[in-house]
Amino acid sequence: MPVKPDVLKRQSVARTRLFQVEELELRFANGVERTYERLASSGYGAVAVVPVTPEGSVILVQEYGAGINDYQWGVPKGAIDPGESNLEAANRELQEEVGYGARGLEYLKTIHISPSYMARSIDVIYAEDLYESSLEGDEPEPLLKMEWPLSKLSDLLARGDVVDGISIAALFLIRDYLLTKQAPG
(Lines of atoms letter the chains of each structure in order from A and count residues from 1; the text may use other names and numbers.)
(Lines give C-alpha, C1' and ligand atoms only; values in the text may rest on other atoms or scores of the structure.)
Protein backbone atom coordinates (compact mmCIF):
# COMPACT_ATOMS: atom_id res chain seq x y z
CA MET A 1 0.00 0.00 0.00
CA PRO A 2 1.44 3.40 -0.97
CA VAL A 3 2.41 5.86 1.73
CA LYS A 4 0.76 9.27 1.42
CA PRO A 5 3.16 12.12 0.74
CA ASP A 6 4.07 14.54 3.51
CA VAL A 7 2.49 17.98 3.18
CA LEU A 8 5.40 20.38 3.62
CA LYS A 9 3.39 23.53 3.06
CA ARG A 10 -0.21 24.48 2.28
CA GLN A 11 -1.27 27.98 1.30
CA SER A 12 -4.17 29.70 -0.37
CA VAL A 13 -3.06 31.30 -3.65
CA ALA A 14 -6.40 32.54 -5.01
CA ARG A 15 -9.95 32.98 -3.78
CA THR A 16 -13.23 33.90 -5.46
CA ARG A 17 -16.79 33.95 -4.24
CA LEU A 18 -17.09 30.23 -5.06
CA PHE A 19 -13.57 28.80 -5.16
CA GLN A 20 -10.34 28.71 -3.21
CA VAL A 21 -7.16 27.53 -4.89
CA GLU A 22 -4.57 25.97 -2.60
CA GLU A 23 -0.94 25.26 -3.35
CA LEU A 24 0.45 22.12 -1.73
CA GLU A 25 4.15 21.40 -1.44
CA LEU A 26 4.50 17.62 -1.08
CA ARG A 27 7.31 15.14 -0.42
CA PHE A 28 6.66 11.62 -1.59
CA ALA A 29 7.99 8.52 0.18
CA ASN A 30 10.79 8.22 -2.42
CA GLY A 31 12.00 11.76 -1.56
CA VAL A 32 10.66 13.47 -4.70
CA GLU A 33 9.11 16.87 -3.97
CA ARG A 34 6.36 18.44 -6.08
CA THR A 35 4.04 21.43 -5.92
CA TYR A 36 0.38 20.76 -6.66
CA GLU A 37 -2.55 23.14 -6.95
CA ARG A 38 -6.08 22.13 -6.08
CA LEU A 39 -9.52 23.57 -5.59
CA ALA A 40 -9.98 23.35 -1.84
CA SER A 41 -13.11 22.03 -0.24
CA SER A 42 -15.52 24.63 1.03
CA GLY A 43 -18.92 24.63 2.59
CA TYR A 44 -20.60 21.59 4.08
CA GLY A 45 -20.59 19.25 1.10
CA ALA A 46 -23.12 18.58 -1.62
CA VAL A 47 -25.71 16.04 -2.70
CA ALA A 48 -26.82 14.51 -6.01
CA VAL A 49 -30.36 13.15 -5.67
CA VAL A 50 -31.73 10.42 -7.91
CA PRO A 51 -35.53 10.41 -7.55
CA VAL A 52 -37.10 7.17 -8.79
CA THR A 53 -40.81 6.86 -9.53
CA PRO A 54 -42.82 3.70 -8.71
CA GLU A 55 -42.71 2.91 -12.46
CA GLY A 56 -38.90 2.81 -12.41
CA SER A 57 -38.22 6.14 -14.08
CA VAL A 58 -35.76 8.74 -12.86
CA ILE A 59 -36.70 12.40 -12.72
CA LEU A 60 -34.13 14.69 -14.31
CA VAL A 61 -33.88 18.46 -14.46
CA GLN A 62 -32.53 20.68 -17.20
CA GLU A 63 -30.15 23.36 -15.95
CA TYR A 64 -27.80 25.85 -17.52
CA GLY A 65 -24.14 24.93 -17.01
CA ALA A 66 -21.91 28.00 -17.08
CA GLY A 67 -18.82 25.81 -17.50
CA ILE A 68 -20.04 24.54 -20.87
CA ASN A 69 -22.29 27.53 -21.70
CA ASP A 70 -25.21 25.24 -22.48
CA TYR A 71 -28.22 23.48 -20.98
CA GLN A 72 -27.95 19.88 -19.90
CA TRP A 73 -30.13 17.23 -18.26
CA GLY A 74 -29.05 15.73 -14.96
CA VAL A 75 -30.11 14.73 -11.50
CA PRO A 76 -31.07 17.41 -8.97
CA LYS A 77 -28.08 18.50 -6.91
CA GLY A 78 -26.96 21.19 -4.56
CA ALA A 79 -25.06 22.24 -1.48
CA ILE A 80 -25.65 20.99 2.04
CA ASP A 81 -26.64 23.96 4.21
CA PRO A 82 -25.20 24.51 7.70
CA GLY A 83 -26.96 22.24 10.21
CA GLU A 84 -28.37 19.90 7.55
CA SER A 85 -27.57 16.24 7.11
CA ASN A 86 -26.98 14.97 3.60
CA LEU A 87 -30.45 13.34 3.60
CA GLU A 88 -32.14 16.57 4.73
CA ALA A 89 -30.29 18.49 2.02
CA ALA A 90 -31.32 15.88 -0.57
CA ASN A 91 -34.98 16.20 0.36
CA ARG A 92 -34.80 20.01 0.28
CA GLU A 93 -33.06 20.06 -3.12
CA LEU A 94 -35.63 17.60 -4.46
CA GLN A 95 -38.47 19.90 -3.37
CA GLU A 96 -36.74 23.01 -4.72
CA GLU A 97 -35.76 21.59 -8.10
CA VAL A 98 -38.36 18.91 -8.86
CA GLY A 99 -41.43 19.75 -6.78
CA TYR A 100 -41.39 16.45 -4.90
CA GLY A 101 -40.35 15.32 -1.46
CA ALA A 102 -39.31 11.75 -0.65
CA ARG A 103 -40.40 9.51 2.22
CA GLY A 104 -37.50 7.20 1.46
CA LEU A 105 -33.96 8.55 1.21
CA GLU A 106 -30.82 6.44 1.22
CA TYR A 107 -27.17 7.43 1.01
CA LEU A 108 -25.35 5.31 -1.60
CA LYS A 109 -21.84 6.66 -2.09
CA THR A 110 -19.59 9.69 -1.92
CA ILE A 111 -18.09 10.59 -5.29
CA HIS A 112 -14.95 12.68 -5.52
CA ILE A 113 -15.53 14.86 -8.53
CA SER A 114 -11.95 15.14 -9.76
CA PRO A 115 -9.54 13.85 -7.11
CA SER A 116 -6.46 14.88 -9.07
CA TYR A 117 -7.08 18.57 -8.47
CA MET A 118 -10.23 19.05 -6.40
CA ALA A 119 -10.94 18.33 -2.74
CA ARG A 120 -14.69 18.50 -3.41
CA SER A 121 -17.06 15.56 -3.21
CA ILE A 122 -20.77 14.89 -3.56
CA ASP A 123 -23.00 12.34 -1.83
CA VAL A 124 -25.28 10.31 -4.10
CA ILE A 125 -28.73 9.88 -2.53
CA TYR A 126 -31.48 7.53 -3.72
CA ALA A 127 -34.99 9.01 -3.31
CA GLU A 128 -38.16 6.93 -3.45
CA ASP A 129 -41.77 7.07 -2.29
CA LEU A 130 -42.16 10.55 -3.76
CA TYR A 131 -44.95 13.01 -2.92
CA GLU A 132 -45.77 16.46 -4.28
CA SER A 133 -44.10 19.22 -2.30
CA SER A 134 -42.39 22.41 -3.46
CA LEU A 135 -39.95 24.79 -1.82
CA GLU A 136 -38.56 28.06 -3.15
CA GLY A 137 -35.11 27.44 -4.59
CA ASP A 138 -32.18 29.60 -5.63
CA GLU A 139 -32.28 28.80 -9.36
CA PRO A 140 -32.35 31.87 -11.63
CA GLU A 141 -35.08 30.36 -13.83
CA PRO A 142 -37.65 27.55 -13.59
CA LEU A 143 -36.13 24.14 -14.28
CA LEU A 144 -37.64 21.81 -16.84
CA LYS A 145 -38.29 18.26 -15.64
CA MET A 146 -38.25 14.96 -17.50
CA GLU A 147 -38.94 11.37 -16.47
CA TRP A 148 -36.81 8.71 -18.11
CA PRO A 149 -37.11 4.92 -17.69
CA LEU A 150 -34.03 3.62 -15.92
CA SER A 151 -34.35 0.51 -18.09
CA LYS A 152 -33.39 2.73 -21.07
CA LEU A 153 -30.30 4.27 -19.49
CA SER A 154 -28.19 3.62 -22.61
CA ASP A 155 -30.60 5.69 -24.73
CA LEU A 156 -30.44 8.53 -22.21
CA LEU A 157 -26.64 8.53 -22.19
CA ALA A 158 -26.56 8.61 -26.00
CA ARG A 159 -28.15 12.07 -25.93
CA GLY A 160 -25.86 15.05 -26.52
CA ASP A 161 -27.51 17.01 -23.69
CA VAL A 162 -26.68 14.46 -20.96
CA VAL A 163 -23.04 15.24 -20.21
CA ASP A 164 -22.76 15.81 -16.45
CA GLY A 165 -20.34 13.24 -15.04
CA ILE A 166 -21.89 13.36 -11.56
CA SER A 167 -25.33 12.60 -12.97
CA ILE A 168 -24.03 9.80 -15.17
CA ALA A 169 -22.19 8.15 -12.26
CA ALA A 170 -25.24 8.56 -10.00
CA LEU A 171 -27.54 6.97 -12.60
CA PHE A 172 -25.29 3.92 -12.92
CA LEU A 173 -25.09 3.61 -9.12
CA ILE A 174 -28.88 3.72 -8.82
CA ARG A 175 -29.43 1.28 -11.67
CA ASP A 176 -27.03 -1.25 -10.19
CA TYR A 177 -28.34 -0.70 -6.65
CA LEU A 178 -31.93 -1.34 -7.76
CA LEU A 179 -30.94 -4.43 -9.76
CA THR A 180 -29.16 -5.83 -6.70
CA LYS A 181 -32.10 -4.95 -4.47
CA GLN A 182 -34.51 -6.82 -6.78
CA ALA A 183 -32.30 -9.88 -7.26
CA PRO A 184 -33.43 -12.98 -5.37
CA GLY A 185 -31.49 -13.71 -2.17
The other form holds:
2 protein chains.
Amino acid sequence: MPVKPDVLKRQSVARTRLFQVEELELRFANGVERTYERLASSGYGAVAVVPVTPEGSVILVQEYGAGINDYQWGVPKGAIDPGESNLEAANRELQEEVGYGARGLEYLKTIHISPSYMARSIDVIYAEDLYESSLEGDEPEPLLKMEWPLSKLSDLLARGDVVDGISIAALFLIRDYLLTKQAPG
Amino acid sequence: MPVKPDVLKRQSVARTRLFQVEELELRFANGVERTYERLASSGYGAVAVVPVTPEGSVILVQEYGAGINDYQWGVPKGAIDPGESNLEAANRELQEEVGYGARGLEYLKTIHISPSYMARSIDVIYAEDLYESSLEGDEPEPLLKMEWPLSKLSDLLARGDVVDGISIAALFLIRDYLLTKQAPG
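Moving from the form predicted alone, what structure would you give for the form predicted in complex with a further copy of the same chain?
First the chain shown before, then all remaining chains and molecules of the complex.
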Protein backbone atom coordinates (compact mmCIF):
# COMPACT_ATOMS: atom_id res chain seq x y z
CA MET A 1 0.00 0.00 0.00
CA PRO A 2 1.23 3.51 -0.81
CA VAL A 3 1.91 5.93 2.03
CA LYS A 4 -0.88 8.51 2.39
CA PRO A 5 0.12 12.18 2.21
CA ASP A 6 0.44 14.07 5.49
CA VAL A 7 -2.45 16.48 6.13
CA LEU A 8 -0.62 19.71 7.06
CA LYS A 9 -3.79 21.79 7.45
CA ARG A 10 -7.50 21.32 7.06
CA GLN A 11 -10.12 24.07 7.12
CA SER A 12 -13.66 24.77 6.00
CA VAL A 13 -13.74 27.38 3.23
CA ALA A 14 -17.47 27.51 2.44
CA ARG A 15 -20.69 26.19 3.93
CA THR A 16 -24.19 26.33 2.48
CA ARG A 17 -27.43 24.58 3.45
CA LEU A 18 -26.32 21.33 1.72
CA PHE A 19 -22.63 21.58 0.98
CA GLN A 20 -19.46 22.10 2.95
CA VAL A 21 -16.21 22.72 1.10
CA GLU A 22 -12.96 21.82 2.88
CA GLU A 23 -9.44 22.79 1.95
CA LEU A 24 -6.65 20.31 2.62
CA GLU A 25 -2.96 21.14 2.55
CA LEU A 26 -1.10 17.93 1.82
CA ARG A 27 2.49 16.77 1.65
CA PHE A 28 2.98 13.67 -0.48
CA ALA A 29 5.56 10.99 0.36
CA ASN A 30 7.89 12.45 -2.29
CA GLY A 31 7.82 15.86 -0.57
CA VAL A 32 5.50 17.58 -3.06
CA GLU A 33 2.98 19.88 -1.32
CA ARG A 34 -0.44 20.60 -2.77
CA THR A 35 -3.67 22.27 -1.73
CA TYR A 36 -6.84 20.27 -2.47
CA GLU A 37 -10.51 21.10 -2.13
CA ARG A 38 -13.18 18.54 -1.38
CA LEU A 39 -16.81 18.32 -0.30
CA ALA A 40 -17.26 17.06 3.24
CA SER A 41 -19.90 14.37 3.79
CA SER A 42 -22.95 14.56 6.02
CA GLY A 43 -21.45 11.63 7.86
CA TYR A 44 -23.93 8.78 7.68
CA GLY A 45 -23.44 7.72 4.06
CA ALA A 46 -26.15 6.76 1.61
CA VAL A 47 -27.71 3.74 -0.07
CA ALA A 48 -28.57 2.78 -3.66
CA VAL A 49 -31.19 0.02 -3.62
CA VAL A 50 -31.79 -2.37 -6.52
CA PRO A 51 -35.23 -4.01 -6.08
CA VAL A 52 -35.60 -7.18 -8.16
CA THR A 53 -38.95 -8.88 -8.91
CA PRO A 54 -39.43 -12.68 -9.02
CA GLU A 55 -39.40 -12.35 -12.85
CA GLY A 56 -35.87 -10.91 -12.79
CA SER A 57 -36.81 -7.29 -13.50
CA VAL A 58 -35.49 -4.28 -11.64
CA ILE A 59 -37.83 -1.51 -10.53
CA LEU A 60 -36.63 1.95 -11.55
CA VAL A 61 -37.90 5.39 -10.57
CA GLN A 62 -38.00 8.55 -12.65
CA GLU A 63 -36.88 11.57 -10.67
CA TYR A 64 -36.13 15.22 -11.37
CA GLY A 65 -32.42 15.93 -10.97
CA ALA A 66 -31.68 19.55 -10.12
CA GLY A 67 -28.01 19.03 -11.06
CA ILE A 68 -28.86 18.31 -14.69
CA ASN A 69 -32.23 20.14 -14.65
CA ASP A 70 -33.95 17.15 -16.21
CA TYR A 71 -35.80 13.94 -15.41
CA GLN A 72 -33.91 10.64 -15.44
CA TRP A 73 -34.44 6.98 -14.53
CA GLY A 74 -32.41 5.30 -11.82
CA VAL A 75 -32.54 3.05 -8.81
CA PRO A 76 -33.99 4.36 -5.51
CA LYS A 77 -31.34 6.21 -3.48
CA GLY A 78 -31.12 8.24 -0.36
CA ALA A 79 -29.14 9.26 2.70
CA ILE A 80 -28.87 7.02 5.75
CA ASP A 81 -30.56 8.71 8.73
CA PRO A 82 -28.86 8.90 12.13
CA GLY A 83 -29.35 5.64 14.02
CA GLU A 84 -30.31 3.66 10.90
CA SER A 85 -28.35 0.74 9.49
CA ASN A 86 -27.74 0.70 5.73
CA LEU A 87 -30.32 -2.10 5.29
CA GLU A 88 -32.92 -0.17 7.30
CA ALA A 89 -32.30 2.92 5.18
CA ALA A 90 -32.65 0.80 2.03
CA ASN A 91 -35.99 -0.60 3.15
CA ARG A 92 -37.27 2.87 4.08
CA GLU A 93 -36.21 4.45 0.77
CA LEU A 94 -37.83 1.57 -1.09
CA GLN A 95 -41.15 2.16 0.68
CA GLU A 96 -40.93 5.94 0.16
CA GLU A 97 -39.95 5.92 -3.50
CA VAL A 98 -41.33 2.66 -4.91
CA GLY A 99 -44.16 1.60 -2.59
CA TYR A 100 -42.60 -1.74 -1.68
CA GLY A 101 -40.81 -3.17 1.30
CA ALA A 102 -38.34 -6.06 0.97
CA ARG A 103 -38.01 -9.20 3.11
CA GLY A 104 -34.61 -9.93 1.53
CA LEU A 105 -31.99 -7.20 1.75
CA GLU A 106 -28.31 -7.78 1.09
CA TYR A 107 -25.32 -5.42 1.17
CA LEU A 108 -23.09 -5.80 -1.90
CA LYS A 109 -20.44 -3.08 -2.00
CA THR A 110 -19.57 0.46 -0.91
CA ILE A 111 -18.77 2.82 -3.76
CA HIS A 112 -17.96 6.51 -4.03
CA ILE A 113 -19.46 9.20 -6.25
CA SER A 114 -16.12 10.95 -6.66
CA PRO A 115 -13.13 9.74 -4.61
CA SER A 116 -11.10 12.79 -5.67
CA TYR A 117 -13.55 15.45 -4.57
CA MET A 118 -16.20 14.00 -2.27
CA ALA A 119 -16.14 12.08 1.01
CA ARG A 120 -19.67 10.73 0.40
CA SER A 121 -20.02 6.93 0.15
CA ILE A 122 -22.94 4.87 -1.17
CA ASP A 123 -23.76 1.30 -0.15
CA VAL A 124 -25.23 -0.81 -2.96
CA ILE A 125 -28.07 -2.95 -1.57
CA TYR A 126 -29.86 -5.83 -3.30
CA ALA A 127 -33.59 -6.12 -2.45
CA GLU A 128 -35.80 -9.14 -3.16
CA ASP A 129 -38.95 -10.77 -1.84
CA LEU A 130 -40.89 -7.51 -2.16
CA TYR A 131 -44.26 -6.72 -0.56
CA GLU A 132 -46.55 -3.73 -0.99
CA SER A 133 -45.92 -1.05 1.63
CA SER A 134 -45.68 2.72 1.37
CA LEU A 135 -44.08 5.39 3.52
CA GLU A 136 -44.42 9.14 3.04
CA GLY A 137 -41.22 10.56 1.51
CA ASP A 138 -40.08 14.13 0.93
CA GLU A 139 -40.42 14.10 -2.86
CA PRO A 140 -42.14 17.17 -4.33
CA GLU A 141 -44.21 14.97 -6.68
CA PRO A 142 -44.99 11.24 -6.98
CA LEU A 143 -42.23 9.34 -8.84
CA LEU A 144 -43.02 7.33 -11.97
CA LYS A 145 -41.94 3.69 -11.81
CA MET A 146 -41.11 1.05 -14.37
CA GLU A 147 -39.92 -2.55 -14.39
CA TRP A 148 -37.07 -3.51 -16.71
CA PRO A 149 -35.73 -7.04 -17.29
CA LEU A 150 -32.09 -7.35 -16.15
CA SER A 151 -31.51 -9.57 -19.19
CA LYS A 152 -32.06 -6.47 -21.36
CA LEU A 153 -29.74 -4.14 -19.45
CA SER A 154 -27.92 -2.90 -22.58
CA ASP A 155 -31.21 -1.65 -24.08
CA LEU A 156 -31.84 0.27 -20.88
CA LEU A 157 -28.37 1.84 -20.93
CA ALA A 158 -28.80 2.91 -24.55
CA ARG A 159 -31.52 5.34 -23.39
CA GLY A 160 -30.63 9.02 -23.10
CA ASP A 161 -32.60 9.33 -19.85
CA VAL A 162 -30.57 6.66 -18.03
CA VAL A 163 -27.42 8.57 -17.08
CA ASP A 164 -26.76 8.18 -13.37
CA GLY A 165 -23.31 6.62 -12.88
CA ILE A 166 -24.17 5.17 -9.45
CA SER A 167 -27.39 3.56 -10.75
CA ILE A 168 -25.51 2.12 -13.75
CA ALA A 169 -22.76 0.69 -11.53
CA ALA A 170 -25.37 -0.72 -9.09
CA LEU A 171 -27.39 -2.38 -11.88
CA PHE A 172 -24.32 -4.09 -13.32
CA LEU A 173 -23.15 -5.21 -9.86
CA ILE A 174 -26.57 -6.77 -9.19
CA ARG A 175 -26.71 -8.45 -12.59
CA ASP A 176 -23.28 -10.03 -12.08
CA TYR A 177 -24.16 -11.03 -8.52
CA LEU A 178 -27.36 -12.80 -9.67
CA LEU A 179 -25.60 -14.51 -12.58
CA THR A 180 -22.95 -15.84 -10.20
CA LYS A 181 -25.62 -17.02 -7.74
CA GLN A 182 -27.49 -18.86 -10.51
CA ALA A 183 -24.40 -20.36 -12.12
CA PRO A 184 -24.07 -24.12 -11.56
CA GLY A 185 -21.24 -25.30 -9.33
CA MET B 1 -41.82 13.08 -21.12
CA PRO B 2 -42.62 14.83 -17.83
CA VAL B 3 -42.83 18.62 -17.74
CA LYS B 4 -39.72 20.18 -16.17
CA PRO B 5 -40.28 22.45 -13.18
CA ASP B 6 -40.17 26.20 -13.78
CA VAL B 7 -36.99 27.85 -12.51
CA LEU B 8 -38.34 30.83 -10.53
CA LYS B 9 -34.94 32.04 -9.35
CA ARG B 10 -31.33 30.99 -9.68
CA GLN B 11 -28.42 32.44 -7.74
CA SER B 12 -24.88 31.59 -6.69
CA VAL B 13 -24.65 31.09 -2.93
CA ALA B 14 -20.99 30.12 -2.53
CA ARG B 15 -17.87 30.04 -4.66
CA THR B 16 -14.47 28.58 -3.84
CA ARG B 17 -11.41 27.85 -5.99
CA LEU B 18 -13.01 24.62 -7.35
CA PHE B 19 -16.68 24.65 -6.45
CA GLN B 20 -19.64 26.88 -7.13
CA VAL B 21 -22.90 26.23 -5.29
CA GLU B 22 -26.11 27.44 -6.94
CA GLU B 23 -29.54 27.76 -5.39
CA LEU B 24 -32.57 27.06 -7.58
CA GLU B 25 -36.12 27.98 -6.66
CA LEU B 26 -38.39 25.62 -8.57
CA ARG B 27 -42.11 25.23 -9.14
CA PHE B 28 -43.09 21.68 -10.14
CA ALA B 29 -45.93 20.96 -12.59
CA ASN B 30 -48.23 20.14 -9.64
CA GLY B 31 -47.64 23.59 -8.13
CA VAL B 32 -45.27 22.47 -5.35
CA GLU B 33 -42.40 24.95 -4.83
CA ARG B 34 -39.00 23.86 -3.55
CA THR B 35 -35.53 25.32 -3.12
CA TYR B 36 -32.69 23.10 -4.36
CA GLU B 37 -28.92 23.43 -4.16
CA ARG B 38 -26.56 22.07 -6.75
CA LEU B 39 -22.93 22.33 -7.82
CA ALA B 40 -22.42 24.20 -11.06
CA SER B 41 -20.11 22.62 -13.64
CA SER B 42 -16.92 24.08 -15.08
CA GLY B 43 -18.69 23.82 -18.42
CA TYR B 44 -16.59 21.60 -20.63
CA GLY B 45 -17.40 18.22 -19.13
CA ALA B 46 -14.96 15.41 -18.47
CA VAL B 47 -13.87 12.02 -19.79
CA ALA B 48 -13.35 8.57 -18.29
CA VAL B 49 -11.08 6.54 -20.57
CA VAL B 50 -10.94 2.74 -20.60
CA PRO B 51 -7.71 1.63 -22.34
CA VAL B 52 -7.85 -2.00 -23.48
CA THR B 53 -4.78 -4.04 -24.49
CA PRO B 54 -4.77 -6.57 -27.38
CA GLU B 55 -4.97 -9.31 -24.70
CA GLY B 56 -8.28 -7.92 -23.42
CA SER B 57 -6.96 -6.31 -20.25
CA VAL B 58 -7.80 -2.84 -19.03
CA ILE B 59 -5.09 -0.53 -17.74
CA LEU B 60 -5.92 1.01 -14.37
CA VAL B 61 -4.19 3.77 -12.42
CA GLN B 62 -3.81 4.16 -8.68
CA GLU B 63 -4.43 7.70 -7.56
CA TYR B 64 -4.78 9.53 -4.26
CA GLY B 65 -8.36 10.74 -3.75
CA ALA B 66 -8.61 13.75 -1.46
CA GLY B 67 -12.37 13.13 -1.06
CA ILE B 68 -11.81 9.79 0.65
CA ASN B 69 -8.25 10.56 1.85
CA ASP B 70 -7.00 7.28 0.44
CA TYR B 71 -5.50 5.66 -2.64
CA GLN B 72 -7.79 3.77 -5.05
CA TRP B 73 -7.63 2.13 -8.47
CA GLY B 74 -9.70 3.41 -11.38
CA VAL B 75 -9.67 4.30 -15.04
CA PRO B 76 -7.88 7.48 -16.22
CA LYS B 77 -10.18 10.51 -15.93
CA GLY B 78 -9.96 14.22 -16.37
CA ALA B 79 -11.64 17.45 -17.40
CA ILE B 80 -12.01 18.42 -21.06
CA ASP B 81 -9.96 21.56 -21.74
CA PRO B 82 -11.45 24.52 -23.67
CA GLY B 83 -11.24 23.85 -27.42
CA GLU B 84 -10.69 20.10 -26.99
CA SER B 85 -13.07 17.39 -28.22
CA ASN B 86 -13.90 14.57 -25.83
CA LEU B 87 -11.70 12.16 -27.85
CA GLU B 88 -8.77 14.62 -27.80
CA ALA B 89 -9.15 15.00 -24.04
CA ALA B 90 -9.24 11.20 -23.67
CA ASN B 91 -6.03 10.78 -25.65
CA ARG B 92 -4.29 13.53 -23.66
CA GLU B 93 -5.34 12.10 -20.28
CA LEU B 94 -4.18 8.67 -21.40
CA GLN B 95 -0.73 10.01 -22.27
CA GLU B 96 -0.51 12.00 -19.02
CA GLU B 97 -1.69 9.29 -16.64
CA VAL B 98 -0.78 6.00 -18.34
CA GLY B 99 2.02 6.78 -20.79
CA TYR B 100 0.11 5.56 -23.83
CA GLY B 101 -1.67 7.17 -26.74
CA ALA B 102 -4.48 5.39 -28.62
CA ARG B 103 -5.08 5.11 -32.35
CA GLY B 104 -8.60 3.85 -31.74
CA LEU B 105 -10.88 6.04 -29.61
CA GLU B 106 -14.62 5.62 -29.43
CA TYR B 107 -17.28 7.51 -27.50
CA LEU B 108 -19.72 5.19 -25.70
CA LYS B 109 -22.03 7.14 -23.39
CA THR B 110 -22.40 10.30 -21.32
CA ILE B 111 -23.06 9.68 -17.63
CA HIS B 112 -23.44 11.89 -14.58
CA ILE B 113 -21.75 11.71 -11.18
CA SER B 114 -24.89 12.90 -9.39
CA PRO B 115 -27.87 14.07 -11.46
CA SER B 116 -29.56 15.41 -8.31
CA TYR B 117 -26.75 17.64 -7.11
CA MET B 118 -24.17 18.16 -9.86
CA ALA B 119 -24.28 19.49 -13.41
CA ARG B 120 -20.98 17.74 -14.25
CA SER B 121 -21.11 15.13 -17.06
CA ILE B 122 -18.54 12.46 -17.96
CA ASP B 123 -18.10 10.91 -21.39
CA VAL B 124 -17.04 7.25 -21.30
CA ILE B 125 -14.41 6.62 -23.99
CA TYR B 126 -13.08 3.28 -25.21
CA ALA B 127 -9.39 3.31 -26.20
CA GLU B 128 -7.62 0.59 -28.19
CA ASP B 129 -4.62 0.19 -30.48
CA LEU B 130 -2.31 1.76 -27.87
CA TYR B 131 1.22 3.09 -28.47
CA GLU B 132 3.83 4.37 -26.03
CA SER B 133 3.67 8.12 -25.62
CA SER B 134 3.87 10.33 -22.55
CA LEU B 135 2.73 13.85 -21.77
CA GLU B 136 3.50 15.80 -18.60
CA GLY B 137 0.41 15.90 -16.35
CA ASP B 138 -0.30 17.82 -13.17
CA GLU B 139 -0.19 14.85 -10.79
CA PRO B 140 1.82 15.44 -7.59
CA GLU B 141 3.45 12.00 -7.92
CA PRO B 142 3.74 9.34 -10.63
CA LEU B 143 0.69 7.05 -10.75
CA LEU B 144 1.05 3.30 -10.35
CA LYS B 145 -0.44 1.25 -13.18
CA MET B 146 -1.74 -2.28 -13.51
CA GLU B 147 -3.35 -4.40 -16.20
CA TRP B 148 -6.42 -6.42 -15.31
CA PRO B 149 -8.23 -8.95 -17.57
CA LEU B 150 -11.79 -7.81 -18.34
CA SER B 151 -12.81 -11.47 -18.06
CA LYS B 152 -12.02 -11.28 -14.33
CA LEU B 153 -13.91 -8.06 -13.61
CA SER B 154 -15.76 -9.46 -10.58
CA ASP B 155 -12.43 -10.24 -8.85
CA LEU B 156 -11.39 -6.64 -9.44
CA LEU B 157 -14.64 -5.28 -8.01
CA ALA B 158 -14.29 -7.45 -4.90
CA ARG B 159 -11.25 -5.37 -3.93
CA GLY B 160 -11.66 -2.72 -1.26
CA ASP B 161 -9.48 -0.27 -3.17
CA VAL B 162 -11.72 -0.29 -6.27
CA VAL B 163 -14.56 2.02 -5.23
CA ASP B 164 -15.04 4.72 -7.86
CA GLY B 165 -18.63 4.53 -9.17
CA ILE B 166 -17.76 6.13 -12.51
CA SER B 167 -14.84 3.74 -13.10
CA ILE B 168 -17.04 0.76 -12.18
CA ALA B 169 -19.81 1.90 -14.55
CA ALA B 170 -17.26 2.57 -17.33
CA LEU B 171 -15.60 -0.85 -16.95
CA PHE B 172 -18.95 -2.67 -17.16
CA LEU B 173 -20.04 -0.57 -20.16
CA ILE B 174 -16.81 -1.44 -21.99
CA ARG B 175 -17.05 -5.13 -21.14
CA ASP B 176 -20.62 -5.33 -22.47
CA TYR B 177 -19.66 -3.33 -25.55
CA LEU B 178 -16.78 -5.70 -26.36
CA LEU B 179 -18.90 -8.81 -25.72
CA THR B 180 -21.56 -7.50 -28.13
CA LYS B 181 -18.90 -6.65 -30.74
CA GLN B 182 -17.41 -10.16 -30.51
CA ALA B 183 -20.76 -11.97 -30.49
CA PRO B 184 -21.46 -13.86 -33.74
CA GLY B 185 -24.32 -12.61 -35.88
